[in-house]
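Shown next as structure tokens: one chain only, the form predicted alone.
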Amino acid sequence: MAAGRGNTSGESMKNGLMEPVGGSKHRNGHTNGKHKNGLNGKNGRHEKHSEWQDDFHESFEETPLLVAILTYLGYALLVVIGQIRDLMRAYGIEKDKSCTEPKLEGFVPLFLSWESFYTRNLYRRVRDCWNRPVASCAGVRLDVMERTSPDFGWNFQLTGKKLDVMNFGSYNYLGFAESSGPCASAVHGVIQKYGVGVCASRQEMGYMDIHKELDELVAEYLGVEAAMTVPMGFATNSLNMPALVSKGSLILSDELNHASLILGSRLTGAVIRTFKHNDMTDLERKLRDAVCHGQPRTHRPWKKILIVVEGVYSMEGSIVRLPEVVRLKQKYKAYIYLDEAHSVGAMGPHGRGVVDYFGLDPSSIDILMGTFTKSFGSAGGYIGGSKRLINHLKVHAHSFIYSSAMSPPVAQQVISSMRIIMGKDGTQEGMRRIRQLAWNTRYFRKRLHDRGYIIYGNKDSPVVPLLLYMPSKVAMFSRETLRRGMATVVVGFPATPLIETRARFCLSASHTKEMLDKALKIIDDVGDMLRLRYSSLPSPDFSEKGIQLIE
């Protein structure tokens, strides 16, 4: 644990962390080029290079000026048309099919806002690209139920047909979202023994031996003293963070952190300051100011400073510069809260996340958080760290005290998949999947770069964003790829900046080379139709050839 500045003896224990005694959302623009070895403006400038930086490659190409202008004009046109149609509905010229709240005398509107205008006039037109019903196991392939809309997105009707498509949209990184195999068989046996539900919290009658086994296995897997598990991944952040920091503390949060981290930070009552995405220079500047100036008005030292980052950022595909964060944490006596939701299982030579990826000691991270909803094909989340930290959370964290304990079959799915990853099943299946995912990631990313698309993120991130920009192209890309046999996710405003709408591919160890090649062919066909080859930069020089696969 990091000791407080000037606190050489007898650190006090508060909220599960040693109490430091310190001294008195828009990203910082893109770089027009690739980021390699930490030398672009997005991630800060670093004169001295560590060994990890020599193989650290991220790409964030600047939006072409003409494309940005056309994208803004496209949204402006949609807003104007939406205002005209709202006016027509108000005068009865056009029938209003939206779900509007009743006008009650003396009451202010409950939910009427700009968001409802956006939903009614913009999102409604492309609503078929989201919330698609699935009628099969969401594995490497899935059955999407076909539906049509007779009134341009107000209502949908199922046709009764199913579309068998490749799944490039789920976070099934290691391919454990399966309806057959050793994990599914083990889950079936647990259902026969324990049933499906627990119907009680852990502090009452919901603590089973399978939960104890899961907690101990997670701690062993992460290489930490102890761990605790909770039944919901989102709540792992939002309901545990308030038990760690409180009023009088400072949270330094990456500007692109997940909504669960943002909510958890707000619930703490601490002061929140964001730093530019993955920008270590900006983070150090804010740390230095916090230590030097202390709290606003009083200038008293902060009770503690917590740096909140993610391992892999799910919209950007970028990887946290963790060695630099650890260096700053040690220099300024702060704490690190690391969210490994998208990186645990998917990153590192042993599948243990970005800590494993950079070869760091897990004890250098104060709070390790992750979820089981992605690489493990299950549900829930965990917090790992020291025994003192975990014991504190078990007494104070709302996610542990008030929620029903994790369902036994859900826990067994995590146990079974984690044992395979660790090699405890006596096979190399876990290592095979880890390496296959790493190979698939580099192969897929490299070929998209070669084709001239603007691709965001790190060369080793299984989250692969392809920039689409214009709102009309977002809907068309989603529809055309699905029609050709590929299901993917498209993301736009407000989940991304207005001019950075994108398709987001999530790679899996279950994807074969033939599937990847077919997906690339589909992307090429649709990309040529929509003219998506915006990149003006040379292709990066990384390759998948250095990854040795296990047959």
The other form holds:
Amino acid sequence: MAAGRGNTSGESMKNGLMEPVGGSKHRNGHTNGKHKNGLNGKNGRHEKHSEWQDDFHESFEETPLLVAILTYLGYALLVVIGQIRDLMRAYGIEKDKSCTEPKLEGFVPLFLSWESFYTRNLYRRVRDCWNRPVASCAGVRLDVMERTSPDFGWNFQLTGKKLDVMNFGSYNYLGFAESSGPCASAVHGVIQKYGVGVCASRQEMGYMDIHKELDELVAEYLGVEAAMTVPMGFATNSLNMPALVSKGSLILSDELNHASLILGSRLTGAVIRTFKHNDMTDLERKLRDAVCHGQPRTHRPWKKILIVVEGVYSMEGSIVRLPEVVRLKQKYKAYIYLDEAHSVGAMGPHGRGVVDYFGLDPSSIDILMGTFTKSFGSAGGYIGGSKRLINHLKVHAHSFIYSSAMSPPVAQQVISSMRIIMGKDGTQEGMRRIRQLAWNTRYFRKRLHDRGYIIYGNKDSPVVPLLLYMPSKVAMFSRETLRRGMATVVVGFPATPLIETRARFCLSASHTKEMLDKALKIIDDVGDMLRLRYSSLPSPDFSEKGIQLIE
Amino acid sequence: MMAVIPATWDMYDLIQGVLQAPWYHMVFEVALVLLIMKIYYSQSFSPDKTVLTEKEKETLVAEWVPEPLAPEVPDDHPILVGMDKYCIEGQNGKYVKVNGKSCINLATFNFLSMVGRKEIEDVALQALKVYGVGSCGPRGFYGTMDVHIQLEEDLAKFMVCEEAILYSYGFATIASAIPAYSKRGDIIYVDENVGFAVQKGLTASRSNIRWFRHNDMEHLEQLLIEQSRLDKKNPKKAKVTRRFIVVEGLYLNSGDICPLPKLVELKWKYKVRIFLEETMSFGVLGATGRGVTEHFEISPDHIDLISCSLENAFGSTGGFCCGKKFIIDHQRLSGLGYCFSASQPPMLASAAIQALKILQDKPHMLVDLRENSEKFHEKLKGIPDIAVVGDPISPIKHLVLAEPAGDPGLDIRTLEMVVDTAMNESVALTVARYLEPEEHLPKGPSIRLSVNCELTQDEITRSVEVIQRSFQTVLQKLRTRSPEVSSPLESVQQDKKSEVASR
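Having seen the form predicted alone, please provide the structure of the form predicted together with the partner chain.
In what comes next, the whole complex appears, and the chain from above leads the way.
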């Protein structure tokens, strides 16, 4: 074991040295510019797990050096211009159009000028790419309300025109964001029966029969003993984690975890350490250190160690190396908190998330968390696990005592869509959607790789990031794809490392092959215009052929 | 000097400083940097650092026994049993159906009886046809529907503020708003009795917290004076330390109202900003339901941020913050619960828009609510053995035992028995639940009553009678059932045993 560990850490050091100037730290130790299978490309150490590693295909091509330099120059230029304009504004040469804080005698200013420098001078120029108002269901197509800005992004006006575009931006993985169909009609009945409000927390007369039905169904769906549900996905993490660990415990958190997990961890009072994104060598090193050395200063043993990971990382499109996490958890007696916000419904042969994808036993994960916002087309989140865990949460979770219970129609949408996915409605509709999404994912990813774009993530992840790098290309890509009839999401700093700005496509089971082809055509048009074909690697060898579609 | 030269001069100064420095200065600086790097990367000398061998590490790993993930909670834990026993069938409105029996609902915050209103249901159904249920994304990524924008505009207009920002969950609203402004090193003055969501916001902000006694303005002023003394000693630090007062409009935990006029006075005197949590008072206090500012006829301009919930009086889900544009707009990039969460289901936004319309069309609901609250207060005061906590016009009332046993666990069990007895007579009540170890201050055991504006005189009289009878029966039982048992704890245990036996 020791030799193996030494070996891999040596490799990751080498990788570290070979990183380009612009390479972000978290690329360390796993791929270094290759489409790679398995863990650090080493064979023969984990014979037992070779099955999943053979099929585990993730790609993180490194940023080309020239592109990195140009991107930095781009930002430098924006910063210099921003400084000049700030100076001009300060002297009244340029009119200040932003909504600035009025000076109140004696009060400490609420905001510092340099804090909003980025917002004022960089973000403002591309503000139209986010928060676009929508006048329809966020389904497979959506009506984006056209906006114009008379003053370069300070203010917006609606033109009254609506653009009917293909939706590649919403987390509608299984296509349940629908305003008609079996789910909508069930919800219709529930609104008539229950209304929309609850006005109480679960422990204070807010527990309704529909909540009970939902909890039981979620437990059955996940294959766990019990489950509990919360009306907001974000709050599921931030309000329940404090009931699980406290002072004297350690949280080992993936460095790219979602804000809600970070906030939840912070509210627990436990010590938080991060490990490199999806890097199992680093995780093992930190686990081993933690168990051997105990708490800092006192060296008392930790009360518990909680490993916090996500199923699918929504900005990277990567999938957690779960079998390896489970192995480490068992070896070091830690607990796993798995956030399946983007993977439940969207991954696995039965749509039960990454646990299903890797064919693991759900009971090997201590805390299964997920949200209903994405695949189920509803809102809220759940936690599933042992009966003991759920009983404890029902009594001690903040969300059950201090905040309102779930609105009945929202609960019904989850019940209906979940029953369809489970095949409880007596049709194959759920299975059809799961297979279609899997097929769409492989098809779309493979075509993008073929075309020479740099695509991040796992071959089976329905979140597909396409690297744009330069700040100017971000805005152009978003505007041009929208103009051509495709709604996409672009993400930049601070959500990603400074130079790794990207566009992100979220695939859906509702996308037809024609739509995907049309989308590829649009990406090609815009991609050629912006010269986005950065990849210098051969296209990876996977395809959609193995997936059987249900008509 | 600093006031004349704008902040951007810092940059200019820096560049000028570098250009004008003599050459030997540069050489010296570079050498210094190299030295620091050398020290940083060289191995530190620590004589008593223990180095474990791999074998020792393996042993340590094998020996370590973690605590169980969750402590054992038996299936018959009173809270679990209570939830199951009072699981509501159908609508959670003015009347609730529990165990097949229809009860007057005095437990949920349905103050304006918005749950179950036909007009709201109709609007929700229409919204369902257009938007479906979920928005499938955060506000930034195609999760901003036209109804969200409309609701924000309507609420801002209603609250006479420049802008409102919508959150998808009431708890997340204030808990996200506080850390968006107050950072490490800033000071927050907080009433000791604030609700749990505020407490979580305070923790997340990592600011310095100064607690003042509940509604005690003298104590607050004392703290402010103390701080201004410290400020004089360290004016540099004082210039960058932001200060906030965080109070609730109507306190959920005690049913009383904050002394806003005095707070505003202190705000201007000591230059502190006020964040007002109106989760309970929005749609309840004031002539048109604008909350505590309207109640005291104070312009909302004096308050820096107002945070409200749509989950109580409005019978929807979500919350919002409102205030001046330059303050609120900041949350659109810094409010964690706003940026990183899926937006509110559009259907619930439509429901809230409609609820606001109803409130504006029928302001007499607020008069009814106030009258009902006062009637309840008057009548409840007449019940022996209990005390009513809260302002007469507050629709939230806490009923506490006049002679508590001294052991909170025991008192809660007594109150739970009262709730059970009342439920048998078709009045739904609830014991106020807290997570005691996590709360800033221990909360006394109480039954928390919520008044609905649509309750009739007859219903009020009947429910107060039931409450009185329930208290009497339970207390009687505890006193007389087993006279040889001196401790009430034992009598309750006996009671429990006999209950189990009778099952």
